[in-house]
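To begin, one chain is listed below as structure tokens, in the form predicted on its own.
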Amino acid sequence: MPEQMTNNTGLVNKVITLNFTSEKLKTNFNALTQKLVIPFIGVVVFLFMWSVAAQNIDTSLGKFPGPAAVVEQFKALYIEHQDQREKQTAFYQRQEQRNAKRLAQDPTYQPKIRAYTGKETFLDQIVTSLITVMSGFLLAAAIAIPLGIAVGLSKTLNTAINPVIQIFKPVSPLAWLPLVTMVVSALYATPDPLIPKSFINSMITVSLCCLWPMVINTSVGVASIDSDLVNVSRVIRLSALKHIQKVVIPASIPMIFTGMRLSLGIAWMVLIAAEMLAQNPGLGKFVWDEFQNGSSNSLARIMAAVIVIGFIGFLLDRVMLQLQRIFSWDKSSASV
């Protein structure tokens, strides 16, 4: 009898283990389906609809480019990049050979290396756009976060600043850029600028447009700090600076990062329009140049740029989301 009870217990344990394993496999399969299979199906459906629609749209430059034409242009853009790098390498090699020959003839000769001034490739323009957007974003953060903390701590300052924020928040970059260009031209009047004016114009325009979400979210986060934390700070008589350092910033970090994430998305969208008009050699200028070019491949190249712009915007958002998860104590605020 004891032996039969032992066998029954072992059988029950096996059944429980199998059920648990089955439930675990089912859960993993559902998670895999949600994360990979369904998004993959969505992408395939989108590509199919894009391909069908492209075949039925005629433009002055020919058929609207489908996925195959865009992939072909991605290859062509990469080949152009490689060709430019080879030309650059050959350019510097010729200079080195010429300088070596001159030095052999005249040991007192001072070699000169001129910078390569070839056409920017698509990959070069991507790098330029990333540098511009991050420069503008960091400049805006350096201004907006301290200002947001000050506004959140002072109701009087909030009342004074809020109308200004609400007026300038919806202003388009197309309105800011002419003003920024005139101011930069007046204050940065040098015949040989160290930093190109087009870069500064784009960077400042980006900063002006992505400033406001950071100010608003930071001030809201500071103003909504738990009153118990404020009372504890008063009881232990923290100085104003220590209060901000030990209480205000840690407590409002989730909202600060939410504002930064929104601002980075706005900065990336604004940048393309700013680069088009400022002629900063980034993705915006690439799109504008291709539109002006009007060749048979222009539409496909513009569509390739659109895909790259969207993909980089997605990556920037994911990076900011990961930073938010790392630095924020409120993990639920960084779940989307």
Contents of the next structure:
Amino acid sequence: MPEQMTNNTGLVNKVITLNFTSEKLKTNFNALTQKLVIPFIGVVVFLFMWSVAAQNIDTSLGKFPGPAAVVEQFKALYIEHQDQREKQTAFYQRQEQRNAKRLAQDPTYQPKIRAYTGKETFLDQIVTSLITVMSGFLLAAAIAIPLGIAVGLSKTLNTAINPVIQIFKPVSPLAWLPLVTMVVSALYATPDPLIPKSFINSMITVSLCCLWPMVINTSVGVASIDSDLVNVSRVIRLSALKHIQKVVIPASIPMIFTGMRLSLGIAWMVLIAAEMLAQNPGLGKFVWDEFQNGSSNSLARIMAAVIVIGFIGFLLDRVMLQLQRIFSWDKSSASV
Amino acid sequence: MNTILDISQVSMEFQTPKGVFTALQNVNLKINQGEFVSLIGHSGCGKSTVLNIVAGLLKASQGGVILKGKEVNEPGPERAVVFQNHSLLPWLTAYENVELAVSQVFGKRKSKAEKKDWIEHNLSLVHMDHAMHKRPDEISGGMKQRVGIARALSMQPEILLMDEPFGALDALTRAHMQDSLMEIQNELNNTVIMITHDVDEAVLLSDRIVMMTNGPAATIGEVLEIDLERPRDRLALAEDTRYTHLRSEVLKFLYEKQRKIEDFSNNKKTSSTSHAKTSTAAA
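Same protein, different state: after the form predicted on its own, show the form predicted in complex with its partner chain.
Up next: the whole complex, starting with the chain shown before.
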């Protein structure tokens, strides 16, 4: 103990000298510590705890994967992706050569071009997931924002629709999915669908779950417009449409964006669950397939997917925030 | 004199959970072309309600308002309002805020170039031409209010309604704004109704001061003619005996005849005297 005490005083002395030598250096140093060093320490501590815990968890598929195993699987997934890409180019090359040959023999031959049907790689699945979540989210936004504006403008409509929103808001995507699946199969019954059903099922489920925060936030934003601004609009006699266009929408943009950010976060969470069940070839399906696969690498691969899912979720939120900074006049509302 | 606005037998009742609350009763007032009228009274006496009825933002329970022979049923740019809290659209620049009103009011009657000139003319009238492409959050409170006035003036209103336009400003800025407003009045000679709770402001700017009794069932108590010749100079007037007399007339009405009677009247008395002293000091 006494030793530590002297250590501490030494540190204090050092800090004080630093303080005297350069005040500016110290503030810079503090900012650096706040921004980089402390988060870095947090991550390191987490990785350490993870690897210790992982070593002590035995599952029927072997030990729970630690950070090292996950890193290895990231590499493996990337190599698999490259292999598939090579196979794909090779396939198209062969097809082209074959067609060219047949065309040389018989000029009337109609060349058949078949798409490559190899297994989706991890990267393909990420892309599919992103496309699905964005489609579902945009569909929801296209419905929710106009609806939210209408609800915000009309007290009667608000009272009428509020119970519906409150009841559907907490419903889990897993409850919607069977219903969506049956309705989609009934209504979208083409033998050779251009867009796969599993995609539509996942997309609609995502929309149903991320509709509500956007409706609620938009309507609150619209309803809480400063009454003076509404009076200005009345004094200069803006038509209803112009009032919405010039006053209502700009005034509620900050709240609309808040709703959109919330919704996108929900959409991304819902998507993984929806893809698992709908077998839409995205990250959810990847997790499910690996779980069913049950090889010794499966858990590490799922863990890799978990990290990617988290990272993409974070990036999506950042993108929304950036969009909000660009489009919203109220810069203070676009903070973290 | 040429009456432009006629407020006749206006009463206003509000439905409250405790029953009907009569805010205004039998308000009658005629305003002449080019006249500057101030409405003064204690807070909560219904000054703003009168203004909102004239603006068409509220509908009187009884009676009505006639502007140039036409009954007022809805808000409109011929009764432009300057709001207490500037009410500029925060996402538009000063220029765009005025532009929104100008393009709405003049539509196709003015060409693009004419509109641009007109917007710039109005902004320079309130001395805001140097900052017309700034957003409201980039300019001071006084400047925002100037833009608010420019926007109202740009509608070429028959009557300009001002709801405590300088109430949210500090004393120095307020004095500055009052001078600006007098300067604009010299040039345009608009008909104006202004709500204020500042006695000096009322005397300095008005042709008539309309003093309102306390609510509930508030009405017009007294009307004071301010026959000081224009242009008026605040420094010269501060020494003028007619000015001090008019000022004390208003003060007497507010603090003797219409003293606010409340439960904590002892506290209130001291605070109202101190308020009176503050306004003397401000002069």
